[in-house]
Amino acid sequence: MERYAVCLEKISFSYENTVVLNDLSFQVKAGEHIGLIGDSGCGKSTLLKIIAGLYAPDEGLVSIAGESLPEKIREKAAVVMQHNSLFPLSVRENITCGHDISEERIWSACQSASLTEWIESLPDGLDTSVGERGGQVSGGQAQRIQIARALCKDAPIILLDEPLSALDQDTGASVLHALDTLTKGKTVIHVTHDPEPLGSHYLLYRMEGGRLIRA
């Protein structure tokens, strides 16, 4: 039987009374590149969220990069959420998150992530604090953030939760590009709500019902 990189078999998951994802099964294959669109409240973001192993689900087997245990599947997964999500801390510790990444390694990220001209122009550098929920950075920049930690993390598996959803034209066209090395190569899960940006390469899934239908 292929091996998929995600796998997800009879997935259900509630909100206290309110049933989000019903009986749910998706499979995808390393390498693909997965659209999921739908509308607001649908459950996309949830099924992302179990896919990272942020949330179990209430019923279903879970099993990513061949991975079941959440902590494991953390490691196989690497998020760029829609919403600021940096910690009150330094540019650096943001794309670090405490681990031991090179210099080298760190500044390659960046410069794919478009940060290096605004890193070198901040008064501490990558030591700049990001401020209070990242208040200090522009909602371009910590998107960048994301995508450089994401480049460092060096997942198998990248998911989007709507990385371009509150950004300017201009701003989610560096964005984009930012994605797109960040993308290339991996298996991709992509929740949007304009599935036009993501290109004739991806896979396009519906959430209806608490369940995923080809679009």
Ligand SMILES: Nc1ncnc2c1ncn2[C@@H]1O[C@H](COP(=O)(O)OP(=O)(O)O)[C@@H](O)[C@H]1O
Given for the second form:
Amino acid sequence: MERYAVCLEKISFSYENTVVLNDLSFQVKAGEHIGLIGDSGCGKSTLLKIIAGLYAPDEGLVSIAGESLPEKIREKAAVVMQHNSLFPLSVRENITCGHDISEERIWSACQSASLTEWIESLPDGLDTSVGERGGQVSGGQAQRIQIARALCKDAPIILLDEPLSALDQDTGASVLHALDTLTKGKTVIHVTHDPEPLGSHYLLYRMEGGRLIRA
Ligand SMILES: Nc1ncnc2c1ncn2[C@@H]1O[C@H](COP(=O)(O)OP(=O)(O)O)[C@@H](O)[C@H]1O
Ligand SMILES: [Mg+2]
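Let's see the other form, the form predicted in complex with the named molecule, since the form predicted on its own is already up.
All chains and molecules follow, beginning with the one already shown.
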């Protein structure tokens, strides 16, 4: 059997009374770039959280880069979440997540994520706190900190949940550039309401009725 980078087999998931995923099967080959669209509330974010090993499906099997234990899956996937997922810690800790990462690598990730100028303007630079729920940083900065985190993690699977939503056009362009760096050579699932900025090499799928269909 071919080894897929992402393999979902007969996944079902509900919140209390809301059925979100219904017997969904989906495979992504290593290096493929998938664009995922679908109406608001159809379950795109939930699906990414399951693929990332953050939620366990009610039924079915998830395997990522050959791993199926949630703690192993979480090592293989880097996620840029739709909603602020910063810890109430410093910019540095939000990027390294407590891992021992060299200063050079952190700054290189910040450079790619267009964060350098902003960090240099902060009172304590990389050691400045982002505040409760990231309250001290803008939506665009929070998004780019997540991108820098993902760059440092250097995981084979990249999961992106509307990383360009709620950004102004300037920030959007620099984030798009950072995403190009992040996704190069990786397996990617990119949830978006606007597939236009995705390159033509993206395979588009639409989520509907708890399943995925080729768009
Ligand atoms: N934590 C939660 N508890 C209960 N229902 C939720 C929760 N998160 C999402 N939902 C519901 O599940 C459905 C799918 O949500 P979501 O995965 O966020 O969709 P999308 O990302 O496509 O907008 C929606 O009906 C939403 O209201
Ligand atoms: Mg969503």
